[in-house]
Partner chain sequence: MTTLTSRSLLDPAILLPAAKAAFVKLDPRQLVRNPVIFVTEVVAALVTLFFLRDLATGGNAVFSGQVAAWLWFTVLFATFAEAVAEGRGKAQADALRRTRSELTARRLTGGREETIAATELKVGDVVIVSAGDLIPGDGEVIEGIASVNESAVTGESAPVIRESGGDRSAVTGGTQVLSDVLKIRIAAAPGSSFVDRMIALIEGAERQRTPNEIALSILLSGLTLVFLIAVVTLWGLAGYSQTVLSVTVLSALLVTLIPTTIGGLLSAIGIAGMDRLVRFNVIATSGRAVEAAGDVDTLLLDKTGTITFGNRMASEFLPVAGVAESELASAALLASAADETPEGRSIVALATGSLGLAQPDARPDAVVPFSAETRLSGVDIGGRRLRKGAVDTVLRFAGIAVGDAPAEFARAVDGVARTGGTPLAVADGDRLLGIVHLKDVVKPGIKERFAALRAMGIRTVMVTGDNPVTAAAIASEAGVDDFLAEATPEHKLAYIRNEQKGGRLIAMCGDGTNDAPALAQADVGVAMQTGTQAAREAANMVDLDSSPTKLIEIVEIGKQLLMTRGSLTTFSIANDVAKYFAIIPALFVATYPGLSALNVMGLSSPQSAILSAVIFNALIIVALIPLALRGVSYRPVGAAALLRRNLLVYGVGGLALPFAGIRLVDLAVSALNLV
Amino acid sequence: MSVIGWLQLALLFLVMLALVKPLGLYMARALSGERTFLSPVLGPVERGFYAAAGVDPAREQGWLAYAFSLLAFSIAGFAALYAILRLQAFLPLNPQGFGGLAPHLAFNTAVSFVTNTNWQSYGGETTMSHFSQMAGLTVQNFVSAAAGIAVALALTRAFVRSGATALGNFWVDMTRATLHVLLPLAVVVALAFVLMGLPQTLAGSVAATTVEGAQQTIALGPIASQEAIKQLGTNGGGFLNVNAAHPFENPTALSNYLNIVAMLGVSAALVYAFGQMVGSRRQGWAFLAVTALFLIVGTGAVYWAETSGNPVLSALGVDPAMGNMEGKEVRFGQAMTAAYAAATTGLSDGGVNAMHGSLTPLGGLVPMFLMQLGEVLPGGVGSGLYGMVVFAILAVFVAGLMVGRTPELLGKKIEAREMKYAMLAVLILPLAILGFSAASAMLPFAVAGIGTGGPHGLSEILYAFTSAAGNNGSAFGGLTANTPWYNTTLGIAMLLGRFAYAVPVLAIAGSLAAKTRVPASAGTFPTDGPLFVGLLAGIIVILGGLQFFPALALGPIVEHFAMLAGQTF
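For the form predicted on its own, what structure does this chain take on its own?
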């Protein structure tokens, strides 16, 4: 570790701190339908969409209708994307002449992008046509992120309203999130990426002559535009196979900085917007403090683990001065590689600028554990916020048990109904992750897909289902996932991680909205101070630790001690 590395990390978090408030205030106004500086341009477009779709923006929905709209829209998106991927060979903008995807890969990919996971069992430049990338994947990068924001808005309104039966209109919320938030930011970030050297072209490839005189075909395409929404929408799916480790997706240290800021920006600002919209900015800052605590600790842990090096490689004569550089790009350095790894897994982003399977065992454990905590740090756009609120409900319930009072959060009493829905939501992740991982570790044809034996192979399986169920999409590397078993089971895990979590959250929102908001009293446990921040952080760690520690002990923890003993597998 170095002073320069710590200064790079400090600058990154300071930039994020400076962006959270102005972007959060803008998002709070835009998502509430209030006038912003973009309203003269985007307002008529928004109203035109409502007129064309037959949507009455003044007509609101209860939680069941809201959930049905979310599911119906997602099913339609899945069907459209599945058709594009299967019929790719017959569609335009296919300069590479790629054929359609196999049914199990098309299913996996369509589910992946509709659920904002963006897991990729394929190499983008060798599989996807430009039409599939733009009209299929990029469209879902926008609308799947907007759907997550919509669910978060419905939950936000539940804390504001008293005795209400409606939570807003899904179609309006999704349209505003896309049109007023994601689209303008994507245009700005895409132009910045183009200035930094990312390609933005409809050409399929370019021929280059190597130093040795050989000919090499280098894939091209509309990379900058997809890279922008990939990060802003916490999608993470790369246009190219190695994602942000490729110089066409991430050419310089400056573009690496912008990648991290973009992936954190909307999710973090939405947490601040939540505080603004519920009338308690301190509550928003409290949630952000929990996020910052985990991200800073996670980044520091990865940085320490990777700069400590690998004694196995040192024994083979590799210079340990630079730490463990296996699988990393030298243009980023250890500090910013660690920051990227922690941010992309604390979020449900999934983009990578280094291969996580090449990290040291403890360096690989941290990203896995951050995903297993529920993708709330600050999580995917929208999904991170409503995931944090679910943990906050659990935290105030525990606090209520301690002091013998009915728990409250932002003036709403948390009772048995909300707790049942909250527990249903948080139990989805361990069910999907551990259930499918256990089955895959026992079935011979599934075990055949791992790239390394021993505990690292178990980590490959565990990481894959953790990433899928957490709607993250990053891969540990080494696992051959493009098989009927993994494509199908990972797809099911993605569906459970997205919708079996979101629907109970909407049920919680419907229950809370119907309650009367009561003013704070002398017996109310404050949820916007340091004590609650510590309690909430503890609840998140305890849940993650109790559920996943045994599996982690068999994977990266065993591998760490084996590494110290000089053992390889």
The other form holds:
Amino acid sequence: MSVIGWLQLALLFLVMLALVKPLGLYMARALSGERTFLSPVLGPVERGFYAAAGVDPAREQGWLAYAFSLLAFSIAGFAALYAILRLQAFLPLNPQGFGGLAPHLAFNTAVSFVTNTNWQSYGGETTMSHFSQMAGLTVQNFVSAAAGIAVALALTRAFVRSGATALGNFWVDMTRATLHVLLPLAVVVALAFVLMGLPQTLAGSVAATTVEGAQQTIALGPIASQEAIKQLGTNGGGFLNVNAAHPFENPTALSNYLNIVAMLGVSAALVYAFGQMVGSRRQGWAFLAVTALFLIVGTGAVYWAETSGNPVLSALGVDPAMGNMEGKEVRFGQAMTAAYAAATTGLSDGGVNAMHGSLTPLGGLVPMFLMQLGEVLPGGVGSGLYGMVVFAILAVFVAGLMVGRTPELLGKKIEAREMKYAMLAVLILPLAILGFSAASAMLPFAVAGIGTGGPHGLSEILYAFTSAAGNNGSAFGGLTANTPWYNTTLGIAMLLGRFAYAVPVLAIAGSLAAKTRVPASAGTFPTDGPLFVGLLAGIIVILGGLQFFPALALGPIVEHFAMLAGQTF
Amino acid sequence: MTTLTSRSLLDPAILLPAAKAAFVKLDPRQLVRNPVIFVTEVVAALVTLFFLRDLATGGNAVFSGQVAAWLWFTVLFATFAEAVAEGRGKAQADALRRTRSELTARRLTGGREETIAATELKVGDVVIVSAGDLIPGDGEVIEGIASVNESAVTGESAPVIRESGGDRSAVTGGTQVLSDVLKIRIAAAPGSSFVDRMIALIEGAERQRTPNEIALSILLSGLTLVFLIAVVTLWGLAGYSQTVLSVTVLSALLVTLIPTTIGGLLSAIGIAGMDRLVRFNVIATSGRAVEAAGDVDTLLLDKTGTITFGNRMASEFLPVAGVAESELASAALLASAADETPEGRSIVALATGSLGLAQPDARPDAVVPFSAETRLSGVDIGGRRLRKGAVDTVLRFAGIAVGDAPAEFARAVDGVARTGGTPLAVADGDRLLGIVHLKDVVKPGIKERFAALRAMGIRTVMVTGDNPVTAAAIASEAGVDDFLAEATPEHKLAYIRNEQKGGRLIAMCGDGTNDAPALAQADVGVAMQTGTQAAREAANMVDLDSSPTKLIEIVEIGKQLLMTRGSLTTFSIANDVAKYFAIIPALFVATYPGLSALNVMGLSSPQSAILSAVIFNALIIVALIPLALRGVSYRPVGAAALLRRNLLVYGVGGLALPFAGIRLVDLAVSALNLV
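For comparison with the form predicted on its own, please write out the form predicted in complex with its partner chain.
Full complex below, order starting with the chain above.
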């Protein structure tokens, strides 16, 4: 660890801190349908969409109708994307003439982008045509993120309203999130990326002769634009196979900074917007403080683990002062690799700028654990916020009773109905992650897919399902996931992680909206102070993390002790 | 309370039947209502089967036998906790039931009297009860007045007056008429009378789970499912690492992880909460009401009897110009010598007390008693005609026109009225001496009580029939947050509805029939036992002591109930961390020796570690039974401070304690060579 490294990290958090408030305030206005400086341009477009789709923006929906709209929209999006991927060979903008995708890969990929996961069982530059990337994947990068924001908005309104049945209109929320938030930001960030040297072209790959005289195919395409929304929408699916470790996706330390800021920006600002909209900015800051706590500790832990290096390699003559540089890009270094790793997994982004499988065991444990905590730090756009609220509901319920009142969150009483749906949502992660991991660990043909033996192999499986169920999409590497078994099970895990979570959340929203907002008093459990921040962090670790401890013990933790003992597998 | 609890905890009269009942409660059909403990029982049965297999096949039966035994103990300790809580109520219910055995009734049918068993009475029957008889059922006095001993219900031995009409017409079955004869119309069918309901409630027979208890059960069931998934899948993950985990150790892991502590004590906490109310002589008709009491935002308190003593008392003498204070005081003292009203006594007390005057020994020549018509009282003594009374009547007595009264006299009268007091004028013949300030005296300590309530976030609202000026003065002196002056029952009802519309929960107490609608509307309505049948029916609690300040204790008990649940839940979940550190290394250390680094407690062997965690998990239930029954101590310090304290004690404590506890059990296990 070095001073420069820590300064880089400190600067990053300061930039985030400065960004959260202005962006959050803008989003709160734009998402509520209030006038912003972009309204003159985007307002007519928005109304045009409603007119074309026959949507009455003033007509609001109850939670069930809202959930049906979300599901219908996602199913339609899945069907369209699946068709594009299967029929790729017959569609335009395919300079390299790629064929259609296999059914299980098309299923996996379509589910992956519709659920905002962007798990990639394929290599982008060797599989996807420009049309598939732009009209298929990138479209979902926008709208799947917008759908997440919509669900978060519905939940936000549940706290604002009293005795209401309506939560807003899904179509309106989704359109506004795309048009007023994601699109303008994507334009700005894409232009900045172009400025930093990311390619933006419709040309295919370039064949080059290297210095050694070998032939090399250099992939090109509309990379900058896709990179922008990939981060802003916490999608994470790279244009290129090695994602943001590739110099075309992430050429410099500066672009690396922009990558991290872009991926954190919308999610973090949405948490601030939540506070603004429910009339308690302090509540927004409290949630952000929990997020920052985990991200700082997570980043520090990865940074420490990576600079501590690997005694097995040191024994082979590698300079221990270098720490562990395997799988990392020299232009980013350990500090910025650590920050990227923590952010991409604390969020449900899933882009990577280093190979997580090459991190030291503890360095690899951190991203895995951050995902298992439920992707709430600050999580995917929208999904992170509503995940955090679910944890907050559990936290006020468990500890709120300790002040001698029926627990309340922002004036809404938390009772049996909310608890039922919150537990339903919370059950999904262990069920999908541990269930599929254990099944894969028992099935010989699934075990055959792992890249490394021993505990590291188990980590590969565990990481894959963690990433899928958490709608993260980052990969540990090593695992050959493009098989019918993994493509199908990972697809199911992604669907569960997205919709089996979002629907109970909407049910909670419906129930909360109908309740009267109780005014706070001295007897009310305070949910915006440091005490609550500590409590919520504790609940997230204990409820979100404890269930995975045995599995982690058999994966990265064992591997760590084995590494210290010099044991290899 | 503490001594009461600890004594009755060790009381063999409760413990022995409870131990027996604990086994009866093992019936899975009963236990299924408690998912956490039900899962524990299923797992215990499963491990027992594996123990039998081990016995037959020569496996490690010593280990699996002990694990099975401690799993059964875990279940038994949980059922025992519930049985103890119920046992304490049962003793009380038995005493009540004795009072109502073999009652007979003298029923009036068409003018004829017939003697029948009380159980044959129907609603609407009219019965005659004379001195010495027990009243056969709940009802209303329609004729007569009598003194009634209600100690069977209230525990209070002083007899109370029951009469037809008005607010003292309700009588309770099982109580005894001491004098005179009452004609009573029966208002409750046998089996549904007040005492019957009381017995059922105290015994817990009618116990339904309260909303918060249901929500908590959902959380606990959800956690149980989560850990079930974690443990079952661990078998598969371990298989990858060529480790075969036995059902015994996985069962041990599961039971230690699921929240057995709170699961085992949950119903005991609820029963104990009701029981605590009974100890305060309050009967709640449902557990829901007790829980709601903890949530109350606004207390509606009657001024008279709760905030003030209810009698106006002399607080100062205000003489007119040219009259010494002592002269006014001695005249007032003489005028009040024969006055036995509370006001009169308070004048005597003030004059002889703070002014140090001697009791007059001269006998008055004539006494003029107070009457509502004259609004004047006094004495004729030694030729002096001393009178005290309402200002206008005294002025008339002294022959002074209202406009001719001295200016400073009129100012003093106004001043007293403005502060909510009552001016009492004193005259000696035609000479006006001054006024006595009669004040509605606020009970000592009540202001601090309200401040404490405010710290808890509870607003107090004073309800009074006084005019707004008087009400405001008393309200500010007592330190209530708001007041409702010239309150009619309709006002109260409207006030409650309005508060509830804002999402607040209201508690109030009342006794009259006209209070009934408001009592029914309030979230927590406490009726006085001395009140009318209508009030008692409308309320969801009845205070046997008929003390209006009881509302404050009820709120505290409600809060304590919720706090105890929350604290033990937090404790239970926090415990899991240490259990992981005990069991996970024990399970895998054979495959991966490196994992022994996680054995931070230094437990002696894998089997000892697992057994110790299971034993600790079972024993902690027993250790916490007293806390569950007594309740977590409550202090009115505001939510933030309470949370900080409880989080420290039960959260951090719950994290740390099992590390020490499991280590200690492990020392014992290895010292005794149990595995």
